[in-house]
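A single chain, nothing else alongside it, follows as structure tokens in the form predicted alone.
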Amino acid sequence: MEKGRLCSPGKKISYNIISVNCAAMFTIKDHLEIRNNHLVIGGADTTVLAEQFGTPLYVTNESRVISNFSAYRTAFPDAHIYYAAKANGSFAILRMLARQGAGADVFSFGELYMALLAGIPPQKILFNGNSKTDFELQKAVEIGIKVSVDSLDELHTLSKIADSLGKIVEIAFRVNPDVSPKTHPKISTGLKTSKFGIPSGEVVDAYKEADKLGGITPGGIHCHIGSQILDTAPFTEATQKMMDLVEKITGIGINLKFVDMGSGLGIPYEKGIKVPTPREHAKAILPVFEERTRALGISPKLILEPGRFIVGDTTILLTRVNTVKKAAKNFVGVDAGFNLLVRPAMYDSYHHVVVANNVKSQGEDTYTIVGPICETGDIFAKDRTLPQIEKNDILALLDAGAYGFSMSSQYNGRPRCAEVLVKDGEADIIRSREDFEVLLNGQKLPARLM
């Protein structure tokens, strides 16, 4: 792997805010720092990273990934933590989490393949999804993966596949608990009108049906109410509803080995927003879970599926300024577009913007940061007060680790950027920048066009 040392050893200097090696630093946002007026992540100067590896560039702080995962493991010491692979499918991230003992919540055979390759054991993977193909179901059965069943149609298909292979597949039903998590409608997955899960009023009958089918063993129950949730009350409500179902399912003689409560804990994309911690998430769930299971005399394993919390704030997207234009607004055109970070265009999401090569300067003007994509909606940030911006400045879009690269594309014929992993001032390429030949991958001309 390509490496670079981006922080020269130096004398330890103490300051009121933080004590570090190399040079005077102070915290800008948790694990991010400023040194010599430059943004620093994982001990690496972002302006040096931009010159060394080019832009656009995703940069991930390895230590931050581990500490975020550890926060969940500490808050839920007796639970299994299944990382939601959809949030960021980087093989390096999957590998480091596998080494920390994480399981995985996967939503496709591709995510399953990557999780297994990274070293996550089959027994710690749950295959989720509302529209799995027969191929995906067959692979889950062959490999021995637990399946979260989303419909009776899927249940019968899975039973036939397992029977034909002479195997038994452990299942959970995904429940639609009709809980509003008070988040963006496009990431509210537990509403009554959501495409995900079986309505809670029909779930007990679904377990009765599953218990009669060949190739199926009901082993758990599953729900996930949404993403970027900033209030713990919906978690408590969902746990109460799920435990009501657990009581009914136990009452018909089915022994549930696990209860998967999903996750959805949010992160503070905007300054000043209070978000719950994993410990507060645990306080919302564990008392209900423990009291109800104790009363029933059962001991199912609790599973959580954090994704955004583990990777969201670990990563920044570096992008270079191509042009500054004064029109109806002060437009700053950068070399990254929504093909690399679609969240602002899709959800009107907020990402804090930092001028990486001029962090400490006071805001001088109001700018709208836009990409090069031929779409009016290719906007990263609207009307932000920032230091004076000039061509070739490096901007950093913060908190880009969740649903950033994993939702990227080659729209407008733009190959995807590189990804770099940093730790203690060293940088490793974990995904190479695509060249233009990749645009032709898989394409063929019929003979008449040759």
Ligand code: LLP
Given for the second form:
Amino acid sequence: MEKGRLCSPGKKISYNIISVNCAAMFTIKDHLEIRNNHLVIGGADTTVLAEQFGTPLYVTNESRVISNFSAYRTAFPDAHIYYAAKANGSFAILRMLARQGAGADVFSFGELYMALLAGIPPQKILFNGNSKTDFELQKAVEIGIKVSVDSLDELHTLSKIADSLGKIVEIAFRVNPDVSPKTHPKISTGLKTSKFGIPSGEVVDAYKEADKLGGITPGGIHCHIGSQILDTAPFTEATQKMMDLVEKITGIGINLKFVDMGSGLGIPYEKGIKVPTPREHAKAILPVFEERTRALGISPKLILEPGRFIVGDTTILLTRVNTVKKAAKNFVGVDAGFNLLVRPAMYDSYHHVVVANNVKSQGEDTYTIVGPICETGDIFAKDRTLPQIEKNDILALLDAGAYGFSMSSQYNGRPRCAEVLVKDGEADIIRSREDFEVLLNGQKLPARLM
Ligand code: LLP
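Output the structure of the form predicted together with the named molecule; the preceding block shows the form predicted alone.
Zooming out: every chain and molecule, the one shown earlier first.
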């Protein structure tokens, strides 16, 4: 297919991961389309967005966030969905999810602050974290949110803080269930050796202790085994282990009001990878949860904390080609670096690359896409077969909505990029591009250096 030419209606062209139905608008990965050989997101032509807002640029499809959230809610109709704010803490996204009735899993006071500002009610927030400051615990108590307690040490600190404020805080213990999620080691969180949670064998005693302490009411139990999980068996194993604990805790006279199973559902970053759907995730958890609660005669609420599934595939990172160099490899130097999307450098993650201004079916050469950061590991994609790439082409890194902007930095003196939200072909800036003055933010010179 030539640049800019449409194919005749009804014809099907198979792209790398792109299935193109030749009508006026073609489809890539459900919510991405091709129009006039350009990549289109939320009805907006990405090459126009790049011109209008500059690059690098994060672009999020609003409708996709909503439909992903709905898919989760439909799969778990009786559960509370606490969106994991760490995945993408952009204010507009938190606001959209608040309006959908989402709660929040927050991991810092900063995330709590943003979630509250976005309109998520305190009753629907759980404060997670393995190393919270006294300030954070105090804020949680003052605001009246639930706290997932990660150690006995933290339990005692929290009890003292709550007592001194004359308040009662509802807690869950974060359990380390010793379950392998079969995912990347850096995002496996429920292994015996992981830093998170209390070993299963010590959990019942922890509840006994919590029950005696002032300022504390043990209200729930919590675990989270990892992220980008592609197999449902670990979810079932974790639910069984958690329900064994629920049985023991019920046996000592504590009536748990919620069981929080965390999240971790993966998304298909790469072609051909089979990932469970939210419904399959539900099938792995609900039968065990429902049968065991029925047998015990209790009715705790189930909580889930999805992050990646809600936002991962909603967003692309647009980046402009600065330079193409033939060396040991065909290096394509782009204007985004790992300061904006660290996942490939940090976890060797795959993100699909599309030449947004020339979405051709056939690759023409093999390219390695690299950023401008002074680090050898600043590589987005290795040896990808892509259409001919030239200076000023616009590349799109797909599935960049989870742990993309939220893990960004200004490394190498690079202000962060802008973010836009698109819906029905309209684009709104939801975060301005940082200007260079931001690099001086908060910095001061001692008098002797003036
Ligand atoms: N709940 C807790 C307690 C968590 O620690 C996490 C993620 C989540 C929920 C949400 O998990 P999700 O549904 O997104 O898998 N930066 C890594 C992922 C780190 C996940 C941290 N915890 C990445 O880019 O793959």
